[in-house]
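Below you'll find only one chain, the form predicted on its own, shown as structure tokens.
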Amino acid sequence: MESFIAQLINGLSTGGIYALIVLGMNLLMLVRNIVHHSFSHICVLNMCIGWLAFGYTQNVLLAFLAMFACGVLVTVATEPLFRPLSKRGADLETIVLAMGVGIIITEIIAQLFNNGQMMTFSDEMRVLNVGFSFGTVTFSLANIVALVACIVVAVFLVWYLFKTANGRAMRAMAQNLRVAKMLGVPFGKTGVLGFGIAGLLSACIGIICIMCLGYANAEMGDTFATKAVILMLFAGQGDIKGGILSSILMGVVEAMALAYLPGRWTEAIFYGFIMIVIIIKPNGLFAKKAAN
């Protein structure tokens, strides 16, 4: 029983990380109606910038600030690339563009950071990696922070999208871009603002990954991107609440498969479960909620 509780805590924290990435991608889906495949690659780039900044300054605060600056600058810099394609409704082209941006970021990480080798973060940067034990159950404060951060960010995004003028403008563009523009919604300004918020979120994700995982490498962005895109389809594109629930669910499923099944069954269980749901409900597990 204690082993089960430990794996449940690990699964919830992993699901929290997945949920934050899916939240960022869903936000960009609302802003520009795109599947920003490279969002997770930006999160990993932030981690690399933090690793590099701490190596030069030996100051955790400056390293985290550098991550926030990188996240906002890089994410906002991609907005003009997607803007003309979004205006034309070129959905397939935006996917190809996002994948291209992800490949470029992966190569930048592989070529410019630590000679392409895995980067390990110091205990100073893993400031919340404080262990707790109850019998045989062991977990860290970072695990709890990952889950709490997911809930806090989700609540903030729901409040922002439904209770503020800019948030309603983003939702209007997601529902009908042509009508939103006729009603005077500033297409460019609203998009840049949404990308900026997503950039801040990408830095938060990077910090949480540093505390929970303790390492980064060039391939990590591809792993996160694949799972995040699949989880978006699993829940229903643009469905913030469904994306959170799906991500946490799959984090728990992944942790249980890793603990109780032999070999590489973890990935098979993860993708097999999602495949079955998509076959039964092609529009996503929470498609009705998304439509409403």
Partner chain sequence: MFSTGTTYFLILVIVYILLVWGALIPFRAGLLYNGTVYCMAIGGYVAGFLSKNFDLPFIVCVLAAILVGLILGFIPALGFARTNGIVTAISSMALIFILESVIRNLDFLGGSTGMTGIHKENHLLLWAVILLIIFGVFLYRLNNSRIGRAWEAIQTDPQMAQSLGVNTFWMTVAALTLSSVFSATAGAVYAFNMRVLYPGTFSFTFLLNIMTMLFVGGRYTQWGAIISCPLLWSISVFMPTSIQKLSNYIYAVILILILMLRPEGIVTRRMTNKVKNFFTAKLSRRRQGAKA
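Right, and the form predicted in complex with the partner chain of this protein, after the form predicted on its own?
So it's only the chain below, everything else dropped.
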């Protein structure tokens, strides 16, 4: 029972991280109708920048600031790459382009940071990584904080998208770009704004990953990216609430599978299951019948 609760919390916090990545990708989906496959790579790049900045300054706060700067800069810098494609309405090409961006970031991490070795973060950076016991259950405070932080960030973003004028404008762009333009939504500015917010989000994800995982390497980007893209489709492209829900579900299922199933076939079963769901419901698990 104790281990079950520990696994549950573990799974929930992993799911929270997935949820934030999917949320970021959905945000970019709204403003540019793209699948930004390399969003996860940017999150990992943030972690590496944090590691580097901490190595130089020995100051946690400065390291986190550097991560935010990197996240926003890199994410916004990718926007001009996608612009001509999304103007052409070439959605298939955008995912290939994003994969190209992903390779570049992975290569940068592999060649420029720590000679391609795995980077481990010091305890100062993993501020909240303190053991915590509750009765007989022991777990890291970082997991709880990650979960809470994910909820807070997700709630904030959902609020932003549904209750503010700019958020509404982004959703309008996703639904009908032409009409959104006719209502005066600027294509360029709103897109850059969306990329900027996604950049901030990527830094948050980086910080949460540092606390929960404590290491970073070049391959992490690909692993996260594949899972996030699959999850995004699993819930339905651009479905914000469905994306959060299915990500958390996936985190829990994954933690349970690792703990209780014989490891050898888990991955095949897992991907097989998701593939079948995607094929049966191409518009996403939570897709309602399209209005009109």
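What we label the rigid core is the largest C-alpha set whose atoms superpose within 1.5 Å from one form to the other. The structure presented is a predicted model; accordingly, all values stated were derived computationally and were not measured. Numbering follows the first chain given and starts at 1.
- For residue 276, the Cα deviation between these two forms after core superposition amounts to 3.5 Å.
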